[in-house]
Amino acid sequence: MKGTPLTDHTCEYIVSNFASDERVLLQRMSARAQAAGIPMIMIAEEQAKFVKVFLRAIKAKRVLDVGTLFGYSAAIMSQAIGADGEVVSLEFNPEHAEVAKENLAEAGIGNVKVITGPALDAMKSMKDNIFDFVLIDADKVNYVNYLRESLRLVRPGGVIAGDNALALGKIATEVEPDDSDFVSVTALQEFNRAITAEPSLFSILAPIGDGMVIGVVQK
């Protein structure tokens, strides 16, 4: 039996009943982002709650956020791991990083370290096995590169997650080069193939939001 298709009405039911706090936080943080001209590209409210539940289930205390933007996912993970944990969040754009820091400060969150610059460079400078969880949600062309570094950075039993794994519904199609989403879709297809082919990952694609791949690291 195939899964039940999600309508807008069903999604609203899920968010209203299970992710209302996450919606409120997103509304607050996105207001500053919109004023600064930052695009509204972030995990959905139901994905945010899913990540929270997952982090609490694995008792994560040190997590890596690849792609800060205006700080929503970093804030979500901070709330999940508690004040005694640490979120390291990577953002290429200095203006986005500053808005994220302002959002985090306004939310009273003090355990997020925002690092500005190329995410791959920052990841390569980090030690092995130091994170319980990595969320990849940045430039799609580097997803496979982020995955390779994440495999080194996440401890055995930790988890690697990648957002937009359904590529706006195009993941299972053969996109043409003239498609405006060609580069991102083909990059996400390559990422999903790399996930499934990686012997040290036990993984699944969860059809939540725009899709999120979850892989448990088995070193």
Ligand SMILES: C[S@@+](CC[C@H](N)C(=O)[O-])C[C@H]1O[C@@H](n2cnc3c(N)ncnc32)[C@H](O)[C@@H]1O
Contents of the next structure:
Amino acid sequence: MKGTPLTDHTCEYIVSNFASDERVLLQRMSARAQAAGIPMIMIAEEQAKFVKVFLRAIKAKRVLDVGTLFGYSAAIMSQAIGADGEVVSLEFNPEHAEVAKENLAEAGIGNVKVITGPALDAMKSMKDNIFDFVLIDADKVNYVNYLRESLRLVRPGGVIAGDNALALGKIATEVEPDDSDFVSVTALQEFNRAITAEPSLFSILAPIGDGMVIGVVQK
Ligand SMILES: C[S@@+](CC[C@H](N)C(=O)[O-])C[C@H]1O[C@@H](n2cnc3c(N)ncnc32)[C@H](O)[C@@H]1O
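Could you switch over to the form predicted in complex with this ligand, since the one displayed so far is the form predicted on its own?
Whole complex next, starting from this chain.
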């Protein structure tokens, strides 16, 4: 075993010491989402802080959030870039988009534009090099398509991130077709392969939350 295994206790240490603000925000936003029956499939609190640190490091001002859910990742990215930046957040499900808008308004966040509809269509309609950072966290079967569009949309020196890169611990296994996660796991395996094969990306899979791939764009 290399590195230190992450126990629940250690994870709690990380969140309570480094991501307490992200925990409070999640508690507030998830209350409305749970009341609306929206699943709790957002990024983890420590991932939220990890993304914020990255955004600050690259001085990001324009960010694309692929998969809004109830607005948590959009909110944390808005906080990291400041009120003079903009987050564009893409969500297929109108009920999720509505709850996200209510959550963002309640949190006093005014610089997130939520676009309702298929994320790929929205991305295809956007101009080149307009974002500093993209977080891919929607339907797994489209991850490779989102990557392709992100490579066009992110400026040189910007960053592309993808959540669930560990596929709930199944990423390094050969999943059987009768496994209920077969489609998503194989899509994530294809995504990770595409990232590592992409010459314009300098990347790593960070074992944080369900795994986050981070790649710097070197065009
Ligand atoms: C894992 S959740 C996103 C979580 C969010 N990034 C966060 O951490 O707060 C995935 C979201 O993507 C949305 N989604 C699924 N397929 C989509 C598509 N084709 N286009 C846009 N959104 C999609 C789902 O409805 C869901 O709300």
